[in-house]
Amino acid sequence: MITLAITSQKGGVGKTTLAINLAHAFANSGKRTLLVDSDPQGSVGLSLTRQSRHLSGFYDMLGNPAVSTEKIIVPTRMPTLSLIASGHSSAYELGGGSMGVTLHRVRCFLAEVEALEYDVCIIDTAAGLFGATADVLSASNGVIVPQQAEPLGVRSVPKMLEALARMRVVNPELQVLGVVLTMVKEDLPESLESAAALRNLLPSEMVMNTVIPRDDLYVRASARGLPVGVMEEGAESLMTFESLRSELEQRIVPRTSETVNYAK
């Protein structure tokens, strides 16, 4: 199973948009895909179902071993795509907690997801590398970093990647797959210059070829609770995320049950 965390140093970089639409792209390719919202703000759930605030979810599972993974999975209209909401996360809303506090529960959770025969588990995390986010990264086998194409954010990316690389001490299987440029405006020179600056700053293999544009269609899709690829005008956007999915599949090495079994 591919376990892919999507994380960023700060909010507002298109992380949730990336998570939702990448999960849709994997599901659209025929892979059984589970999209997990581990951000206490619950952005994934709110984008796809307005009832998500009332659902039990990821943080309920972390806090109570009696909450089974299967019971908190929410099906979508797409047979290959399911969702787990963030749930009731008051104890985590400030991002508190030391790394490792919930690691065992996260690992058991992923083992249960794999046992349910999902091919891909995509986890949208809270910004920053602490608390439950650190534990998610310590149990995942791939991570990508969305980065808005704007000057100030670009400068902080190398430090973020260095911090992720250090997490491989805890999780040697974690693959830092690279940075995805988001909110790129083709008609804004500063946006294009920022994208070029990031590509010049990092090794070429650390920046995905696929870029996510800034487009009002994403806002309209979120308002309707849909991935952008299923919108009437969404064919081009679907191709964008299909391209990103293909890039990631060429880079990531899936974890198999023979490699690790955290349930034991």
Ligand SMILES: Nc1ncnc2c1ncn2[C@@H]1O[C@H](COP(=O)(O)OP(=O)(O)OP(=O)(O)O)[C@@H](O)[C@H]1O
Contents of the next structure:
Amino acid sequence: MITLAITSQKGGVGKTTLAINLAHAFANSGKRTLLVDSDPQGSVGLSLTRQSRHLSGFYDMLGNPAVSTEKIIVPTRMPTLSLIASGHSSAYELGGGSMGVTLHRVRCFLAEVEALEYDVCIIDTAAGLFGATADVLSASNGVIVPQQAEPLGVRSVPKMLEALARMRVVNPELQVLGVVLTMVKEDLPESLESAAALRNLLPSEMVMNTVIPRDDLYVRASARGLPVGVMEEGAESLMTFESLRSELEQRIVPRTSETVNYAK
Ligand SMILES: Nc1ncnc2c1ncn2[C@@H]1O[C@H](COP(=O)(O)OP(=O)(O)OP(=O)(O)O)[C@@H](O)[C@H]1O
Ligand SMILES: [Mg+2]
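Having seen the form predicted on its own, I'd like the form predicted in complex with the ligand now, please.
Next comes the full complex, this chain leading.
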């Protein structure tokens, strides 16, 4: 099984949208896919199920070893796609997770998911690299960083990638798969310039070729609780995420252990 975390330092860059639609693309290609919400905001659950506030989920499992992984998995209409909502996270919101214990729980959880014969586990995270997100990264195989194509924020991306690379001290398995440009507006010069600036700033292999265009369809899909690819007008978006999935599958390779410097 491969476990991919979707992470960014900034909020609102399109992590949840990417997680949902990438999970849908993997499931659509026949891979048994589990989408896990590790963001206490509970956005995946709010987007894809109506009863998510009542669902036990990721944080219930972290806080209580008696909560079984199998019981918190929610099936979807697509046989190859299931999800786990974030659940009830009040203990973590108040006190934060305690690194050692939570990391152990996250690793046990992923081992259980693998035993249930999932091929891919995609984990949406809250903005920032702390708390449960640090534990998720310490247990994942790969991390993907969505970045909005806008002037502010692009310059901080190399530092973010370096911080992620340092997590390999705890998790030598972690592959920093790269940045996905999101909400790219083809008719806005500033958006295209920001995308070009990011490609200039980073080694070329650290920015995915596939970009996610800004499209109101994503907002409409999330309002209807659907991945964009199942919307009537969603064929083009489905192809975008198919191409991102295939790009990622080519990138997920056995890691080399050299030190990576992300500034050019
Ligand atoms: N490609 C897109 N085109 C248009 N709107 C988008 C696109 N991607 C995301 N959005 C919208 O932008 C907003 C933020 O997206 P999203 O919730 O995925 O970001 P996030 O990084 O998960 O945010 P947070 O840090 O709060 O978890 C949402 O309203 C979403 O519908
Ligand atoms: Mg989110």
